[in-house]
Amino acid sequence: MYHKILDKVGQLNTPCYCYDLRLLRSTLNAINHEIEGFPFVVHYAVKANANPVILKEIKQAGLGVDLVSGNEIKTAVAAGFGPELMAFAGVGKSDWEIEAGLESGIYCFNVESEQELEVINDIAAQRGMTAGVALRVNPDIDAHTHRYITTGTAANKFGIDLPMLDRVLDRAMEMSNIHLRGLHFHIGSQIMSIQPFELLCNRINSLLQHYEDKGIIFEMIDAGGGLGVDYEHPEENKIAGFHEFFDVFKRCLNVRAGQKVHFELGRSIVAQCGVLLSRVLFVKESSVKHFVILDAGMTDLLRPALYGSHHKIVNLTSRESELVTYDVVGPICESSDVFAHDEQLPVTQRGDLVAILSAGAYGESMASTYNMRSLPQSVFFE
């Protein structure tokens, strides 16, 4: 994609997001290849990137959507996704968001507490409707990822604890305006090891057997997502390890006849197809550091400041072979506005064009106007 960016460099205002639609389509094709012939349904996590052009490609590939706000529901409807492919998750759904889900006829609310279940039942009853729900289970599995994106341990706010699950499930089955579709799980994000998914399958199998012994067979199981991407070597690993990921569930999950398994993938679909393009404003030397100061900042890509995460950085215009160690920083009035410490780059000068890779997920969608900055624009390449 870099040569295409350079061909259009005069037309691009930085900072901006550049997306490789060919890579996105190849990624979606890889997913559909892996799930073909299996009772698997993949939902795209809209929170990763809600750009309308991205959503159009994902809809055309036949995926559903995983939604976490009322406005995401509206966005999915506007993008043409059918309600039968919509799942609404989130630990804090407001009344108007629940109403929006019911009005849109979404397939499933992923319910995270007994009180939420009661509220959904009451709102559905007021409207003479029935709400499809799955109970989100906190399986108490540590995915060994960043503590901010671990969601499946007993210390996290998400899901219903295992000791409480029987009681909440019994309540759901008693409610006249609730249709219990199944169980929902999600153990975290940016998971690079297969083992946590194997542990999840074992936990799901135990619960399925437990409820089957009680005469309950669910129509669906939502196994969540969390598959990570290679931020350090994105050019060598452009497509995530979908084969290994889905193979775990093919091998380890005891799916009942007629039962569907749903997945929620976000980062692994869109991360590698997007880069954040930026220009060098200044190169600054101190007594101990060399700084490259970009026109992009934490308002455009928050992940490094929020998580301490690292994205590979490429100088697209330097023709120097000598490497220099820089701290690559942004213009925001915060000391946390740092993209990378001790980054090896070719000799860099004011005006150079820099690409921050693997920025297609949680880049544009988390951008803000802090310091009254403008939101970054987006451009697309075929």
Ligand code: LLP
Second form
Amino acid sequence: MYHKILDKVGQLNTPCYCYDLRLLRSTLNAINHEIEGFPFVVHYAVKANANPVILKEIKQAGLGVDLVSGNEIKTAVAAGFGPELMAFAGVGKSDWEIEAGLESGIYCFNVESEQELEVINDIAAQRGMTAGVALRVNPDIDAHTHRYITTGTAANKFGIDLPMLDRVLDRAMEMSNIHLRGLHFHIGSQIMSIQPFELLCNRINSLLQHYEDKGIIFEMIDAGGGLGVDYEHPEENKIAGFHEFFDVFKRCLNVRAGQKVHFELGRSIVAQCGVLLSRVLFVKESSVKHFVILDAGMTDLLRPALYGSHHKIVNLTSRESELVTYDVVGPICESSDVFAHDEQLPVTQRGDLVAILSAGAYGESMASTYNMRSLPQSVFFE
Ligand code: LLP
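Moving from the form predicted on its own, what structure would you give for the form predicted together with this ligand?
And the full complex, kicking off with our chain again.
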């Protein structure tokens, strides 16, 4: 995509997000290829990137959506997703968001506490409606990822603790305006090994058996998302390890007849198709460092500042072969506004164009207007 960006560069205002729609389509095809013939339903986690052009591609590929706010519900409806493919998750849903979910007729609320279940039942009863529900279980599995994006251990705020599940499930079964569809799990994000997913399957299997012994068979299981992407070698590994990921569930999960397994993938669908394009404003030196100062900052891509995560950086315009070690930083008045420490780049000058790779997920969607900056624009390449 780089040469296409450079062809169009006169028309681009930086910083901006550039998306490779061909790569997005290949990624979606890879997913559809893996799930074909299996009772699997893939929802796209809209929080990763809610850009309408991206959503249109995802809808065309036939995926559903995983939503976490009333505004995401509205966005998904506007993008044409059908309610039967919508799940609404989140540990704190406001009443108006629950109403928005009911009005849209969404397939499933992923419910995280007994109190939330009661509130949904009440709001549904007031409207003479029934809410489809999956109980989000905290499976107490450590996904060995960044502490800010691990979700499935008992110390996290997410899900219903295993020892309390029986009680909440009994309550759900007796509520007149709740239709219990199944159980929901999500153990974390940017998970690079399959072992946590194997542990998750084992946990799900024992829960399915436990409830089957009580005469309960769920219509669905939602295994969440979390498949990681290669931030260090994005050009070599453009498409995430969907084969290995789905293979775990094909091998390890004891799916009952007629039961569907849902997934909620965000990052692995959109991360690699997006780069953040930025222009070098200044190059400066201190007694110990060389700095490249970009016009993009943590307001455009928060991940490095928030999680200390590293995205590969490419200078698209330098013709130099000599490499220099730079700290690549943004213009925001925060010391954490650093994209990379000690990054090796060819000799870089004011005016050079730089691409920060693997920025399609949790990039544009986490952008802010801090320092009264403008939100980054987006452009698309076929
Ligand atoms: N399902 C649930 C319930 C989730 O909380 C999430 C992500 C997903 C699915 C999608 O997970 P994925 O497939 O994208 O890993 N901003 C962070 C990531 C936060 C993830 C939040 N939940 C980052 O930039 O790394």
